[in-house]
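Here's a solo chain for you in structure tokens, the form predicted alone.
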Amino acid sequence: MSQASIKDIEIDIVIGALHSDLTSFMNEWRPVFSRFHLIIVKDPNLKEELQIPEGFNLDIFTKSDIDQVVGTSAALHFSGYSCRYFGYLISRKKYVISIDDDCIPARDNKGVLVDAVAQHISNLTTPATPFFFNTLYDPYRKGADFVRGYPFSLRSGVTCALSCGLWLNLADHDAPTQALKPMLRNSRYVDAVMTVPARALMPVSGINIGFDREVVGPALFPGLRLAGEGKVRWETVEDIWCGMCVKVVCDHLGLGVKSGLPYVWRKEGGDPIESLRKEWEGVKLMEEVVPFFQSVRLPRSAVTAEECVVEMAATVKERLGPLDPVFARAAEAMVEWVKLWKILGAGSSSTRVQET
């Protein structure tokens, strides 16, 4: 599949949002997004009425339709920055970008204006290379080959499953680096994209992505929530477990994960100090949950996202729930969520367009 067989019409924007007035986000992105159907979801928590320019192709949701379709689950929450979940669950397309309300498009290096979406479907619709390191990056890209040494074997790739955006301005840090350096920015525009190689993990974030979402969208969910989640980047991991969870799956499915292009300029910002209580806890986690993604195994009758999702719960449940409640709340979590795809996240109107 190449990328110019992709229609518009099989890929959804979807916004998870945090702040009323998107007027300066969506009049940023309008050169990009005015081609797409967009999936607003509104923060529950948010009181005030979004502002949204006019001239684009959209759906708003908010915490009534929320409540509405998911209905009373307890294990389930989709305020803060997991609004953004519930776009998944809803959307009917083949592809899904995500992009958060404080980013803003990027310029390369040349200072030409950073198509997200163009560059996502890019690394979607060529494969990904996990089991043998391409060390001239994606092989596919134009200008690039495999290198000497590269099995003829493998060189038709996979899948790719899941694309991984940078941010420029504000990396990906957590609090401590943040609090410790204050200064620190990410002002290198790196031009490259990289397979993530199978069984190593990686620390997803939710800001910039792209997925093939009748492949991997089960795996992708709300589940693992801090009891003092907060409202700032530092003081949420559900997109650290999320993207954990949903590695080892592509790896059990033989899917790829791509990493690197497209950047987007961040622009929120937050007290790291303030924030460094609330992540503590999470910080603490993280030396319990590496360890288990690392060595968890799904057996082989997991044949799809779904399934393996189900099977990765029981195990989270089995050998995390005895360390701490919020993993036995996590499995739990991820038992609804597939429950909930099943029933409302599993359609999909975006069948293969036909060339003209």
Contents of the next structure:
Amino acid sequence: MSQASIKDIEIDIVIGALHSDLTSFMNEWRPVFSRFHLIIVKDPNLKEELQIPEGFNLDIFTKSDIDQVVGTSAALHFSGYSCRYFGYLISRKKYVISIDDDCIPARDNKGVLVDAVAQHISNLTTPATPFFFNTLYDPYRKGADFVRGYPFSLRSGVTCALSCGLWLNLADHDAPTQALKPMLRNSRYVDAVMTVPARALMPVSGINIGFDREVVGPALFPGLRLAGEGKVRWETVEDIWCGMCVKVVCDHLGLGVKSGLPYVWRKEGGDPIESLRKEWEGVKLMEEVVPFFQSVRLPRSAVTAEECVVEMAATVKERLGPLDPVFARAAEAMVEWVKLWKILGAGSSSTRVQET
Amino acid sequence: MASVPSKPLLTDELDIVIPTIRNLDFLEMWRPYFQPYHLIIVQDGDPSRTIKVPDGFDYELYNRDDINRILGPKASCISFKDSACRCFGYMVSKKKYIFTIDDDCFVAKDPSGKEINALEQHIKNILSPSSPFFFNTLYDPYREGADFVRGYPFSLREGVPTAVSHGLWLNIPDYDAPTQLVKPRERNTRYVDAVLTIPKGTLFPMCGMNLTFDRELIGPAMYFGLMGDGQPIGRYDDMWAGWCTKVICDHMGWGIKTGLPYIWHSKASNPFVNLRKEYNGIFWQEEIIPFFQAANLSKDCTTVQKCYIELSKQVKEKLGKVDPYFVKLADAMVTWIEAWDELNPAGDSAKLPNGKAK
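Shown: the form predicted alone; wanted: the form predicted in complex with the partner chain:
Next comes the full complex, and the chain you just saw is listed first.
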């Protein structure tokens, strides 16, 4: 996985700190993270001081930074898992990699430590192939190629805007599934990356992702907030919501989304039965959300991610708003986010904005 | 170490269709896995040759003379001097499921060194539902040790019937001629431990080397086209069947899976010969793919046969402009359906006994 053409300086690693003691997390990731700049955003609801080991190039942002930069926004909340979006907003790099703070590096089938950052970058810097499925998966991987029958005109592919990684051990199942199968752990290391085809929707998990901020940054935002949103992933659907937005945006703009490697190892935690009560709302909402996104059509005039999000917000408000107030709030959040992005988020290293 | 099941599944419901022009020596390696099943051998090329089937297999064998005799003038739709002739085997089978494999495909081993029972995996794939309406990031949720991920709507978790199980190949990959010429030494050594449903609305290149399908469901769409002798194209037989099948499965609400099982593909065909065969296909596929991507079947197409006939009309109208070959192909598609319906009168297919061995 050669990163020769992409300099480390073009990458930010954004970590949402939901746990105060990040010592073991940072030490486990040290071999992978230490060469990059890190943005650590502390969950505004976290009371304790953050504990972070030495030896990293990082910037930490807390509640006061968020309040200062964002001001008071009724619609946008950067608490809980959504604190990372603040990091996405103020980053100035082309690529952002984000991993939950309860994950450590995984090992592949040969026992080798997985460099999740390198794999995400490899995914993002090789083309995606959303218009026709390659049965040997990612044709740009070493030892693979396009198969017989793959049209030649589609072999140059498109830019990959989002790289969705996976999880060993505690996989990203919902609460009902985990409650029903308490012993279910993901031990299957599937050695593949593939492009999720155009118009196919998927649940994007925020646990382990990488994206091209320059291209889709505006489409990753804290939008859908459950009433009982809590401190475990089972109690959220915010990433699922913006993941669908991103996919629709990518499909519209002719960009690609990849899924598969890299894996991270997700530590045990949380009580699915406890979470069932809170997540149930999310489970019900998905029944409306999925058909909606499957039918959304963006106008040809929307040619940037910002424009796409604004269009989508209007459609969300109109079609989903009447179904549940949470959607009306999501639509507002999307509009607010784009406004904020235009002021603070747009631009990368070349248009320097002072970090606090 | 073999992974032969103590009680092989679907022995009375699945036929193994093998096209061959050389010999069936490869069957020896597959014996522990295939012997419980009925084989349909479609002998291509010179009908006066005798192809020996290893002892102990229950089979029926058809050569060109048989095909001509059974189909009469409709035999024109069955290719000659091309493994596309295998689809004749689909037509004469009386079983619910078909597994088809090439005679240069052998038993592969998984990363632990254990032999892969390809047929058993295909059966698992085809007997469990597909999930074409929403992509599951943990791949086949019905596999042991996997499930749907957070965010996957519950209303979609029942899945739909699986019509096709598309297996892959280790060693010689299924590349086209140009890729073979540029990368003659490339071998597929990556064992990807996944099965996944190809999303609705997405086309794929279906390879016929290691393929299982529900014949009762999608059989009539598995026509492998006009290839080989006297035709301007070859090595697009399975591709053609795959595109038609995917469009029809999408229309009918059925799923197609790809991934496991792997077989070991031993023979690299001559890339220069392949280039000649594929030459037209390489250009034509640029028109064919948009055609299938845009293909729309009306609500009246309530059976696979109706879908297929409708497709054939669209092929004639739209692809006919690309080359007169497609006009011939469209007609052959109709002939195929006529022959299929003749040999498979509605409602009887499950009850007729196997054909006689030669």
